[in-house]
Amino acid sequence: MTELGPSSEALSDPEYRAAVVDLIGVLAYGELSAFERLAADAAMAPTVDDKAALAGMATAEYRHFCALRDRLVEFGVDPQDAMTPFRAAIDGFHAHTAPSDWLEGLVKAYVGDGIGTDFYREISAYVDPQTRDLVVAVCGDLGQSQFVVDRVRAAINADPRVGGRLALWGRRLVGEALSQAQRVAAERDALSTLLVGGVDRPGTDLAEIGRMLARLTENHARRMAALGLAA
């Protein structure tokens, strides 16, 4: 992914500033929701070690939320105001993808959240360096990858039937995540300006959008394969 974004001076452009506030707002509410979800999922963990691992992931999500919240405050924006437009879409996603057990929760944390973080990392190519660094930092791996892979693969080895159920679950997560992204994009025009560009700000074209979607699809397939699941 090539970094194409504008300089930090672009924040003086009200349209661009509104788009950055939206980007940070949606990420902030996403991180806060992830913290709440992982803390709740820890209750389904079968061992103390597993509970501790999920608690650690939840704590990292909360730290990410705090960094995003603090950035909004630096902008002179009320974090609640910045997050509110995205509550319905994100809450709807989690309502439609509530895991029924421990394993579904792990797959959701790895596959479902992975789709979103990949997308926001792609968008970060079109923002100023300071915003880009913040987005990349909060979209980083929480150290959960190997933990999730090990637990899911062990469950499949113990009962191969689990693999089929979790593969269907993974495909459902993709569909729900894409629906959520489309809803956010349709309701928040400011975010689209990050891809379209503006005065002194490069945008993208249909060919690059196609390549971006291909990268998102490939990353999803790699995650599913790492879990031993068919995409």
Given for the second form:
There are 2 protein chains.
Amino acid sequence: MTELGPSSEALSDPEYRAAVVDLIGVLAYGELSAFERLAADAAMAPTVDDKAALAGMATAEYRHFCALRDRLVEFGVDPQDAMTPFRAAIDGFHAHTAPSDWLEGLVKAYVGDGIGTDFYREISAYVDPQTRDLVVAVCGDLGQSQFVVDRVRAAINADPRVGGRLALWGRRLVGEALSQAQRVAAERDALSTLLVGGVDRPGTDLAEIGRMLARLTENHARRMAALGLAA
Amino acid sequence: MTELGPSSEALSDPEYRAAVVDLIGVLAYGELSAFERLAADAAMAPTVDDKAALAGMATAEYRHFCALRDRLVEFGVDPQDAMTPFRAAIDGFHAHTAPSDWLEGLVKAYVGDGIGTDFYREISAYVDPQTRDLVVAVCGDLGQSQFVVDRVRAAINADPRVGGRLALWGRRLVGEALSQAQRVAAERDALSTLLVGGVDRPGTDLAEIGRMLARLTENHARRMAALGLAA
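Other form of same protein, the form predicted together with a further copy of the same chain, not the form predicted alone:
Time for the whole complex; same chain goes first.
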């Protein structure tokens, strides 16, 4: 990934700083929500081992949340204030994509989180190195990929009709994620300027945004294929 | 606490070893369930800060679960096999004591977990030092006490009727815990021999069991009083 972002000195610019606080705030609330959702999925697990695996993923999300919250505190920002603007969009996403069973929960953990972390990693190209390192660290794979792929493929092998249902579910997850992302972009000007640029900061152009969307779509299709699902 | 348990060599006795595996198995499944339940309570939290606090407690329970699971693996036991016998009793406890709101969840985290960890600490007097250290470590206070006390007292100050409702709730938690504990004691002979003794191991007498129950009851009353509730 090319480094397009400003240097760390940019954090003294109030507009840029507000944008970074927004970015960390939305990520922090996203991680806290991911924790809750994975923990709820653990309750649907068919075996104690599966339960423990989901609980372990949830715990990793919580650690990411803590790293983001600590950064907000370093900035002298109340973490709750930084997260609250994003509560409606993220709660809305989860309310509209509540898994009805264990397999839907697994697909959501892999496909839904995958497109989210890809997006944040793309955004991280446009921020200062210190913020970028944090974003990249909390967007790393939690090791859940192979676990989810194994479980979902086994379920489709056992009953191929499951594949059709989960493919529809994957499309619904992406649609809902895009709709909530648009809501956030429309409401949070500061955050949007990370991509489009500010007074003294270069942004990106429409062609690069198009390429970014193409990369996100390709990665999504790759993940669906790994699960044995039509994107 | 006096040390009444056997030395670590006792682990070579198959009957004693089975009892210790049972003890660690029930504790492990209890911690995994506590993780799930605290995470579900986090979803009911009124503020993002409260949500984060509950998520932090849940994560600590998960770490305890991991320590117990690792010990089972050291014993060459499949953790799932060791936990499964206790699933019905612990799931039953949680099914019968599902909190209907945030405050009931907090009281359960403090009063319900409190009586559980007190009981396991009492039992730990009757096991080898290695097992005792593990039990005592996973039964430590997770730092939630002050948080819960503050929140519950504030709620009762704001509306004293809340105190009556939560006092009834606390009594129900203890009743349900005792009923599930009896179920476990009746079904798991090996576990019961930790208290009553085995062929080559001294157990305890009825008078000491009576004193133990008195200590558990006193500690429970102390916790209820700390919350401002009648025991």
